[in-house]
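Listed next as structure tokens is one chain, alone, in the form predicted alone.
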Amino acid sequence: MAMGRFLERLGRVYLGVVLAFLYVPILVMAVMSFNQSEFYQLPIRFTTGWYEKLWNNSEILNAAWSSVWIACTTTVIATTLGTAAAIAFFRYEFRGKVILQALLFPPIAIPWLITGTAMLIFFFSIGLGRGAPAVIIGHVALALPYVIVVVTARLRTFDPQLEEAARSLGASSWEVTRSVTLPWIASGIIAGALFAFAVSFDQFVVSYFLAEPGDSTLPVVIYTAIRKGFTPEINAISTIIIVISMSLMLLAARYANFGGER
């Protein structure tokens, strides 16, 4: 009994250490975005000046907008194609199905440096070159496996007899998908969309290789700014992104019922 309590406490301590390791650096970064000193001198002197400078920094704002619309476009395309593919894998048996499912994992496992190089060579070989279309295609290719895997995991909890019952009542394939299948896997679709958005918005390597000069995404601009000289403006934009992303994640977790019914 005593050993069980000791292990329980040890587990809680370990969980606390892991959470501190993950969130303390983020908290420090957020606090320093309000520090007047450019060199992070202590004690902290509160100011919102870095956010005001950020508001007037057209390079970062344009890059942020570029990242947002590319990520949104990627999310829509990858979620639509990934959900359709997951449903097809779930419903139908066809030759080569196992091979296609196995081919979903190499894009996740292959280093993005190699993937970015291969995409750059391929797009130039077909005449597409660099630019927003190439970036979006590259992001979709990277995000698609995540969507398929997440939606497929949700489909494994789905009872195929529900679709059979709907068909026996005269529903067409589209009506079955719209009224029976999609509502059941909605939480998986939302989770897959969040993965797709995160993969696209955070993508550096593919964006660095495929974006046109002067039209970079936010990760590329941040990387360039850090090489020139780190300023708290980077802390400010990072804090804003974290607040927005965490808020969206909490809302999605609240209304999508990721944890299931108790």
Contents of the next structure:
Amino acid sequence: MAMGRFLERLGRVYLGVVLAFLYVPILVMAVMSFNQSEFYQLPIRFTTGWYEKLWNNSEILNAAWSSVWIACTTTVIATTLGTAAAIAFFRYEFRGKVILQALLFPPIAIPWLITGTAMLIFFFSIGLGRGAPAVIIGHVALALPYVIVVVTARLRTFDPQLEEAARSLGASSWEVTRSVTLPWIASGIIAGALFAFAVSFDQFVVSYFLAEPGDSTLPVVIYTAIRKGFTPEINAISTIIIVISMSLMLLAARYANFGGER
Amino acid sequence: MAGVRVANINKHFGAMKALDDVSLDFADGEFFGLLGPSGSGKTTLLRVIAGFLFADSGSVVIGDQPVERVPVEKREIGMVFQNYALFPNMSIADNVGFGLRVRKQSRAEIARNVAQALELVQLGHLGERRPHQLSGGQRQRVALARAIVTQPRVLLLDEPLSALDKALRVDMQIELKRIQREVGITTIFVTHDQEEALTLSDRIGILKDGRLVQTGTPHDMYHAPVNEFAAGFLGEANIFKGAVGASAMTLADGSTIRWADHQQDARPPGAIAVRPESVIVSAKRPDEHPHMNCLKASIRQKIFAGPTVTYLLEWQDQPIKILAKEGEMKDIPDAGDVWINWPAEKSIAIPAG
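Okay, that's the form predicted alone, but what's the structure of the form predicted together with its partner chain?
Next comes the full complex, and the chain you just saw is listed first.
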């Protein structure tokens, strides 16, 4: 009994330590974005000045805008292609299926630095060069396996007889997909889309390699800014991003239950 | 509505031959039971008719339309699956109306037809529920309503009752038969349950190892099986083999058994089958009679099951099963030697080879 209670308490302490480890730095950053001192001097004197400064920093705002629309485009393309691929893997037997499925995993495991280098060399050799199209293609390639894996996991719980039943009732292949298959895997698709968005929005290495200098995404600009000298503006933009992405996550968790049973 | 004709169907799965030259006619409006052990090809045949599988060779004709190259969704069939396969994201009414929506019927028509179909299966009041809120028997009815509301040419049932418990299954058998009669639709159903096949079918087809063993009415199939497998699969049978003479068979213990002359094929039978309910047990040797068969056997076990009593006996190391009504056979010891006898006309002559 005593031992059990001890272990339980230990578990709670452990959980607390992990949460602190994850969130204290973020909390400090958020608090400092409201501190007047540029050098993190205490006590804190409240100001929204850094946010105002951020609002006038066109470089960061442009980069944020690039990040958002590139992530959205990547999400739409990767989710559509990934869902279609997952359904095809689920529904059909064809030659080379196992090899294709196996080929999906290395992109997750290969370091992004190597993928980025390879893409840069490839895009230059085919004449595409750097720029937004190259970045989007790169991001889609990175996000696609995540979407396929997540949607496939959801499809494992799907009864293929439901598709057969719909077909026996006269539904065409598209009607079967739209009214029977997609509603079932919707939560998986949403979870997959979130992954795709996160992979693209967080992406530093591939963006750094493939974006045109001077017109890059937020992670690249933040990195460059830090090298030049740290300002609390970075804290401010980071805080905004965290608030937005945490809200999105909470919303998705509530709606999609992370791909589990509703 | 229409009859269905399959001819010379062959189907392989890899090296395994699932259907071997199967030909069958399903008459218009008939309730046909496909019966066989698992792996006999009965479900494969149903799926070939439905269009989920394509045969290697042979023809499938629904009505007078050859459908070998017609996909499932264009075959105008209704199908009920073993696990019902109701769409979990739709209400009961939307489930039943699915095939009508696909056929672009108007909202009013759909509402009217769905209401009618749900009324037919006596679930008129449950249209707004979701599938997971229904019991197994109710889901079964919904699946049936969904399959027939589109007025298909043929209704295919894949082990429709096997997921229900026994009491409910008997109710649903009666219900299924009533609905089929009312709609008058050609119905082909697959089952491994011989009692279910006997109860429901106008005609039965027995399959084994991908081959069609025998077809006929339940009565004919029960009383005149073409081989030992058919005799043992549809009902139970005690099989006797021995040296066959002109009108009697001499068994290993020297005793002879006879069969009724009118049963005799041109060829002598290969074996004699006797149904458990045809045999009488007596403690004393009955008087010799030319039309009675009599063997000496010993009782191993007596199983009381309320209205019926089953005796398990042994004759020449061969197990014998006898079924009697409770109270019908008195003075039978629980163990020891007895006489089993049955009239010659109850001997089922099974054709040789």
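Everything numeric here is computed off the predicted structure, so don't read it as measured data. Note that the rigid core is defined as the largest set of C-alphas that superpose within 1.5 Å between two forms. Numbering follows the first chain given and starts at 1.
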Completion exercise
Once the two forms are overlaid on the core, the CA atom of L7 shifts between the two forms, in angstrom, by 2.4
